[in-house]
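First, one chain by itself: the form predicted on its own, in structure tokens.
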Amino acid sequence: MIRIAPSILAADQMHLGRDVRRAMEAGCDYVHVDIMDGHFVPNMSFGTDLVHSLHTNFPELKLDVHLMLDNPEKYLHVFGQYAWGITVHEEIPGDVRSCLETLRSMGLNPGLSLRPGTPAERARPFFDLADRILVMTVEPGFGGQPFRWDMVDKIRELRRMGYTGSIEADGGLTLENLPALLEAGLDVAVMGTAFYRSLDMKGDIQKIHAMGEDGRS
């Protein structure tokens, strides 16, 4: 099945924690939380306190961080207190393998991040430390973009490349392109406009959970 985690990008920010709490109890599976610097992307998101205030608030919620900054080693611990797994972008200037190495050495779940741009193969040489590759199906920065269907064969790759771990996706994912995503190898679905926009979170959730229960899981 494909497992969700709602953006909380898209959620209403002056009533967040409501929001938060409607999808945990409409049955996600985690909380998408961009972590945004206005250099590595033009735009500015959450910090620390806010993620610190999700996990005491919600202790239970896999927090599931992705920092689109330039300089992502330096926040690797402060995040790391509360997440559940942290996504690092393969086209940082700094040390992707070290920043891997260092999430899994916590106890996190260390994920990879590809923009629209980068080839898939960029991303083989973290086969062995990514648990997840999070494909960018928008650039990254803002919500409410249309969804880029050539993205799907770069999902469709990355399977035929021998990537066995998580595959996400993230930007203008509906229960429209969902099925294509999940033939070429999708896992987790990060939704954020399509999602919060719904008026039955719970029972597209419920569709989302049960695409593929006939074949992959």
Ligand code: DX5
Second form
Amino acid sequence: MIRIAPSILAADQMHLGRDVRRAMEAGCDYVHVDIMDGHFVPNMSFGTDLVHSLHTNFPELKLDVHLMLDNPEKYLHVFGQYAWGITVHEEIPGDVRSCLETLRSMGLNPGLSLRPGTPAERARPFFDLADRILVMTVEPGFGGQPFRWDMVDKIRELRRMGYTGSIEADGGLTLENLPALLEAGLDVAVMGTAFYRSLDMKGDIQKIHAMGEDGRS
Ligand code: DX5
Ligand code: ZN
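Counterpart to the form predicted on its own, namely the form predicted together with ligand DX5:
Entire complex below, previous chain first.
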């Protein structure tokens, strides 16, 4: 079973509510929300109020919050009130284990994100605590970048290492590169540009769900 999380970084920012609704009506499983601080990545995006507002306006929506912050530990409790799941990066200066433990104690779905340059091996110490590993398939910070094909092997490697949790890929995903990701062991596809540029969001989601049924499920 493959699940899809449209990334609202690629939505029309002047019509965010409309674009979230379009994703829901098309049958998305989650909505992916990128939180950037201008330090951990060279860009800024949404803040706590937006995530609060999404939760208030769409209470049934599962928010997959991707924290690209130097100090996520300061914000876990506030985002945690509204999110379905939160991922923190392995490369932060702070204590990753403690962040994942906090997320678990809050009943959230704890996730660990890896930049493209971070080897799969660095995730191993967190296998017991991370329900999800988010493999960045572009350098984090911006939507619309080309997919890094070398990251398919990182997903395969995580499976080879015995990781049985969910694996999510984020950055440059399209209907064309998804079959390779699925074959490597992907469960959750984050899709920004390709989803919001699609002329048939519902049809695309149906195709993606069907790919999961045909492949590993
Ligand atoms: C990049 C973000 C992604 C981005 C993906 O740092 O983490 O979630 O929105 O968008 P596309 O699919 O356009 O690469
Ligand atoms: Zn993201």
